[in-house]
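Have a look below at one chain only, the form predicted on its own, in structure tokens format.
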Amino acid sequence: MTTSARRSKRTEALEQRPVNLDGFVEEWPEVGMVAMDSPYDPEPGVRVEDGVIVELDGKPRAEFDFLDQFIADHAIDVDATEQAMAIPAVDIAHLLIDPRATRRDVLAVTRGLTPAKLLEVVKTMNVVEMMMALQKMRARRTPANQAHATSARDNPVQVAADAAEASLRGFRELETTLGVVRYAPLVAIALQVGAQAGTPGVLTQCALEEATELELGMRGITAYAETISVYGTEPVFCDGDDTPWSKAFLASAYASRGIKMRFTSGTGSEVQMGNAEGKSMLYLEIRCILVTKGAGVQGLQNGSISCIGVPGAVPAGIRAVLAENLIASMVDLECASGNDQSFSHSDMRRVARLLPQLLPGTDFVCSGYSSTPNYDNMFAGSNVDAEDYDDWNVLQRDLQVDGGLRHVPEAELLAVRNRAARALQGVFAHLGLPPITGREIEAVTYAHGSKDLPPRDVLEDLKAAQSVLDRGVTGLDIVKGLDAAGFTDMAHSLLAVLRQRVSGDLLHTSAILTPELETLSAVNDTNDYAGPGTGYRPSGARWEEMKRLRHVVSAQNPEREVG
């Protein structure tokens, strides 16, 4: 008689452990599936002649692909490239951690390096090293977030009460996206309506394709894009119709209408398409970190992003995605450091992934954290959502780091979920769009996600959303809504974001503008880290402001809650 071998309790115990749930792969270096060493990456090198780059990284002029011309005529300074590239790699790394050199300092270096360089002085860092190193080099004094704001329904009344919170609660931009890309003219409108009820100045986007994006964009519905992708391949680029010049022509298409725009790329994107050539996941994200930098765009959005599961899988995975951080900081980009799309069933795992920008801090810290329930997120999850608020907030408070969100009341989160609820009901009442009953606006005020919520009549939801673009419905049209239904301060509010087109000023650099309406970047606040005692700390009004929480008792009387 046979029996099975007897198992361990405590082996039974950790399979059951969330962490195992998680999908875990060896290395692969032939397909790139490697995060950051790949015997297949070039070595450093350039060769300049006549002012031109003639040879990048081992790879003569006659044999550069689309990114190499681009990257070598647009992205690095020909003028410092040799000397830059002279220095060791090493003594790079020291530059990044030495309080005594300035982020100044740093950036001649780097603007001269070349992708296989770049590489070889981050593979010289660890984790803490990297982290300190982003601490100066953020190009923003202030860090700040960013949060997702989607609903299962795609609900425009969910999607402004979520808004209006999360804007409250401490977020200077939001982003939605759609199930049915139809709806995105409510939905852009609702997210635009409702981060004004919460606190004036947060900017918004709605993430579609390109063309839509662009449209919304010209049309003053939204104030900033993100998703216009880069990849660090090739045959990948090739699979969106795209190159690096039409992507710089789409950015100064933008611009030119004085429209804050970054790029997107990250780490595992080339692999999950099945088109790495062979290399390292990170190197070819340093590849779209300088096509971006030559294109002109004045951030990225990146951190593995939509395809963290796969770094999230191999060796070191983490770890290179702090280092795509840190990189896009190196070379003087805006950084919208990822923590967003969701990858791992471990709450101490989805921590350690959320430390590394925390702690240091980013000019967004997440690029997308979700303001609502997970399961109406539609960027398919956030490593955080809503229900982490306060988890959140503990962290902010026993570091003493500043992630840029704060505790609310439960009494001031009602009344703005409402007012913002009401204040869409006036703009569709306004443009003559499907009507936004009490029963949705009592509904919306009380609820967590779309479950608690009444259904809308999708049909004519669509019709109204295709009416708005027949119509040349703007941004100006919704001020006006706003100020007719009796909300005259949000509508002074979205009219500042909207005169931000005139002036120029969210162009700069890792520029968000402040409830005072006021931009914030990194020309008039530049990052001044130059070690212990300098830079960005929490003190005053807002640390005061993030002792805060939802349950801290009085010293003198532990019966009476003071948070």
Contents of the next structure:
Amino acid sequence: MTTSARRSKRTEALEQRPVNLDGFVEEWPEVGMVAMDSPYDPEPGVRVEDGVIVELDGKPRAEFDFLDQFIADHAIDVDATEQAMAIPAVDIAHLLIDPRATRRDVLAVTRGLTPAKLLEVVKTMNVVEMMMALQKMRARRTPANQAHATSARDNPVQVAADAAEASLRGFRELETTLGVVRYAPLVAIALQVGAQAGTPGVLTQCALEEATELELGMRGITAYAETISVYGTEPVFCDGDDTPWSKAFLASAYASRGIKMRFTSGTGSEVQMGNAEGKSMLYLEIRCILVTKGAGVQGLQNGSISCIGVPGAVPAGIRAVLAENLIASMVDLECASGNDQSFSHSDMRRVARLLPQLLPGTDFVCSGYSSTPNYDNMFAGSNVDAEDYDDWNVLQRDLQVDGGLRHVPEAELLAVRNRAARALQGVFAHLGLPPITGREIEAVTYAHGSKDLPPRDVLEDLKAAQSVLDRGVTGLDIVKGLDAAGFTDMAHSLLAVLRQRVSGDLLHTSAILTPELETLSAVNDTNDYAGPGTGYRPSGARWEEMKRLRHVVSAQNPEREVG
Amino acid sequence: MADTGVSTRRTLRLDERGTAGPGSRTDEVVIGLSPAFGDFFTKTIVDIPHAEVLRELLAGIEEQGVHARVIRFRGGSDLAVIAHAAAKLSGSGIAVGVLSRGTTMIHQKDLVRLSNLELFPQAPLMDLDAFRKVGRNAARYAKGESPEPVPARNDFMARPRWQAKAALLHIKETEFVVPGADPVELDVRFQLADAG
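Now that you have shown the form predicted on its own, what about the form predicted together with the partner chain?
Now the complete complex, all chains and molecules, led by this one.
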């Protein structure tokens, strides 16, 4: 295009639209820069001899890479596979959207499908059909949501207050991560303390290098783990010094202590790391999903996650992202379904990317809604942040869909933010960690983000963080600290969370704790969707709660507002 | 997005001097360059010339009175691998790893590879000042000090704008990987380009 040509006023207006700041690239199937429709993906097929899969998607066993081998030997049900593979892909897609076929009917088929076949099935479906299928295939009947609570300054006081607010707003899982990883022990303690100040039973995790993440979990400083990444090609797996077996071993380390965990994967990671072996993003993601299944892990965080800018930049990328959530659910895994990373400059596009998970409902609609303003989000920003809370509540109310959140009056929010900070002050004092001042507590009660807070002595905090590790501080020490500081109810909640690892109930698929500290999972809250009038629909007290917003004109007295 | 304004034009000349060995001086920081840095690629994802990136890193190290050594790591394009390999060759155990697109990490030889001292994951935010500070902090770690980490910058809109381009850049960089290749020692020379 010539630059000297006179430009249309309309073009000028369109050039100013935020969507034009997003990055878009052409497809390049040879290196895997293609969402789900590549000429280089294999044709589906399976051959079984003497109870062993000897050919998978056109590849003989002698040529298997370690993912093929792991999937063939551990993920695919060898007794079901030949029969399942004989069903045409489009018939399996029909089964997925037919409400008269139960979730169990579908699982009987999907347990025998190969990666290429699963890809072929979803390729016959448009996004509306995928949403219908996801509504039925989600493991837990009641949807839930997960938040990020992080700080650009790794300020533990801020993390505690935001965790408390997020917990009160309805999130059932909270995760944090760090700018400076050495801060982790203090911030993980803050997250766990803050989480119990909102509603009881909220589970927390800290995304770190895997050995440290495991150590914090084993010590009870975190309650679950999520940042165990798997990849769809051998070279990318090896870059992380890993194999499917090492990941399975790590998973069993968590299980041995009764700690909930899920794997993480997502479209785009292999092409992002330059080793997609010329396969489509979705095909490689399906291999990750089946590795997760084969490792015996209960769930998966997927939906591209930190690579969302890659599928987001190619045609049909967001359809592929929905497909990966659906396939995780189709193989009976808990799905924490993304929507957790900054995705677009365009508000319109942010919502469009969100609806395919929000409308049908998933186990966790966001695997990280930012409970802070995005400038504080140390996962590099989420698709939705603290400034979107009211919009989210309105979407739930407009459409009568349950995204797991509720409007909370300001006075209640201030109370729990303040309480969380005071409780953390007590725990820090009990553990001999650097003091939290009254000025900090006052500031964080009213703060929006880290810019509103006095700075902490970072070097003292980092020394103290190391001492937490050196002294072997555990979750029980935090319980004792809460109790000693007079926060007996929070001590009780946290102890209840820790006790879950003894009963092992959180190892069930899609397990969360209710505010009454009871386990809600796919076992005792099985998704029973069977068409109109069935399954989970917000009603009763929950629907009344969802009707409340910041500003609603009273019908009794239109000069006033309720809520 | 980083300020990419650079007033003068410098060119970078990197001459190979054979396999890089472990350093003997305890007052050195090793800078580990990715396979295509200052070679196939000449600038970061936001168009900062590699000559300026390296100059700032070196200046940051040298202003602390610490010696700098530059190596190229061809064995992989993963930043943690590059930075950790460089740290293991560093007499002080401290190294800076940098990818062509600008992603940077300070590493220490005794940490596990996937950990680090400081990580700057968002290449589009790396400007000249940030590279200078990275060099400075690496030198201070090498002297046994505990510097305040370089403030982490965070632009949550870098991903939607740059991630797919970053993927293309990484694919290209990975094409220059020679599996198992030894790190090589580099002679670094800056030349002012003729303004005409």
